[in-house]
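To begin, one chain is listed below as structure tokens, in the form predicted on its own.
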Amino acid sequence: MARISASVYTSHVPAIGAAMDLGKTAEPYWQPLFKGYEPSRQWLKDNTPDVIFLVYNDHATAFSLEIIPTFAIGTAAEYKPADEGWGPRPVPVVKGHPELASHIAQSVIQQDFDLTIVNRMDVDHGLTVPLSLMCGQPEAWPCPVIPFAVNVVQYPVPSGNRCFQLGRAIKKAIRSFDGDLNVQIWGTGGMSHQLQGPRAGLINREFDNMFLDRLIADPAGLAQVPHIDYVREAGSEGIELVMWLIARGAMSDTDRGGAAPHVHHRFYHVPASNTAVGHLILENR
């Protein structure tokens, strides 16, 4: 059977695609920030899965402010980086895997999860900076990927404990799914910050840390935080942060008596474009 082997989490900003896009990691500005990513790219050469499943948001690219699905998730063959208003970025179409996609739709659906069934849209900088911070700038991606788009840019948005429950469906959607696969799920978005108003560039570094800190020794807890707690605590966008609690989700602790997860890597840096930028790479045992 297919199992998760590893959880990776990481923000999402737009400037870190464009400084790799433009050739700006090497500036003092930026080279902190793809420092704490060295060791992440290691891994994942050392680690390469056969499948990432990738949870993040779409920014009105793919869907409209006219159909916006609460959960979404991909099945087709591949996907073409966004025209975001600039062009698309110069990075590797996303190959996709409609066999193990189509299975976790119909798998997470029977547990009384609505998804949207894609089969055919553009991915926008949401999923295709995880990827670069992960892979750097490679002729193509290292694995399939299946994007799982998440809303949190329109109200309503789901609860944490909403994705920390669909997190924990995913994971038996996969462990059922017949054919031997090593799939890490991938969560995006986040930390805090906020991009209007008399709060724009609000970045809150202890919370973002107690974040980190109970996502990876009490994550159950953390899921029951309320939505109102995110934005007070860390700004309007910092409600990205939910999509972790997905892939927090699909780890094996999260059954009863599995065992706490290895923690291979974490980071964190601000600012990078009035953002805060969090990273954290956990290890089923």
The other form holds:
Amino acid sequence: MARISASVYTSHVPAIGAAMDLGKTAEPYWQPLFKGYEPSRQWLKDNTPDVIFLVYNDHATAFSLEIIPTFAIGTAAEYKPADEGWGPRPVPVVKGHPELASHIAQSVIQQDFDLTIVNRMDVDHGLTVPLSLMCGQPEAWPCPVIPFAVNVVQYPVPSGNRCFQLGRAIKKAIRSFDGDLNVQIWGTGGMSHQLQGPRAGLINREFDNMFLDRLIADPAGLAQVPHIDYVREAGSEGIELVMWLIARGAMSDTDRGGAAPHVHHRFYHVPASNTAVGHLILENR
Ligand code: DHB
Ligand code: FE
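Can you give me the structure for the form predicted together with ligand DHB, which would complement the form predicted on its own we have just seen?
In what comes next, the whole complex appears, and the chain from above leads the way.
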């Protein structure tokens, strides 16, 4: 049986990737941010899983506005870093896990969630920046990754509750895999940010910290928050936060009788580019 040992949550600000790729992490602007991830990098070294199930959003890179899957699971053997206009980031190719990904697709679709199956795609900052934050600059990523792309770019986007219930289905799928695998699930994107319009630059520390508190202690209640509240409080791109509810739904305490997860690390920092950065590591007991 495969099992989910922990979940990781982190923002994916593209400028963080650029700061790492251009050797700027020690600059005064960036230093406090990267310091917040030092314990996380050590934790991941000490707790390297067999597979990371990485929930993220594509930013009209792999999927243009011609085709917009709500939920897409990567079943390929590998994924190349995308060219987002400045050339591909100089980071390793992402190796997939086709066997587990195909099993999850089978199980989750049979649990009535309609996934798009993706056998070829490039991965943008939504996926590579969380890996860079958690792993630094290795020659190869520490384990295979299953990319799971969620549409939070073009309305209509899925509700928080849909994401939370989907996380529970993914947990059930992983547990029914016939193979002894330690899996982590990562939820990425967020926190408050708005990139365009009169409110560009919006940051809401109070909302972000309330979101972190409730993600830990009241995820089912948090899943009831409607889109309009995210957009009003966290900005138009703050809606990326619904992806964190997929990872949270996959933790053990969302079963009846499951124990609350252990909070291994919590970090919040403003600003990184136009974005508030939030980060959590939750371990199943
Ligand atoms: C920024 C944040 C994002 O989530 C993104 O996808 C692009 C840019 C930013 O803060 O600059
Ligand atoms: Fe984004």
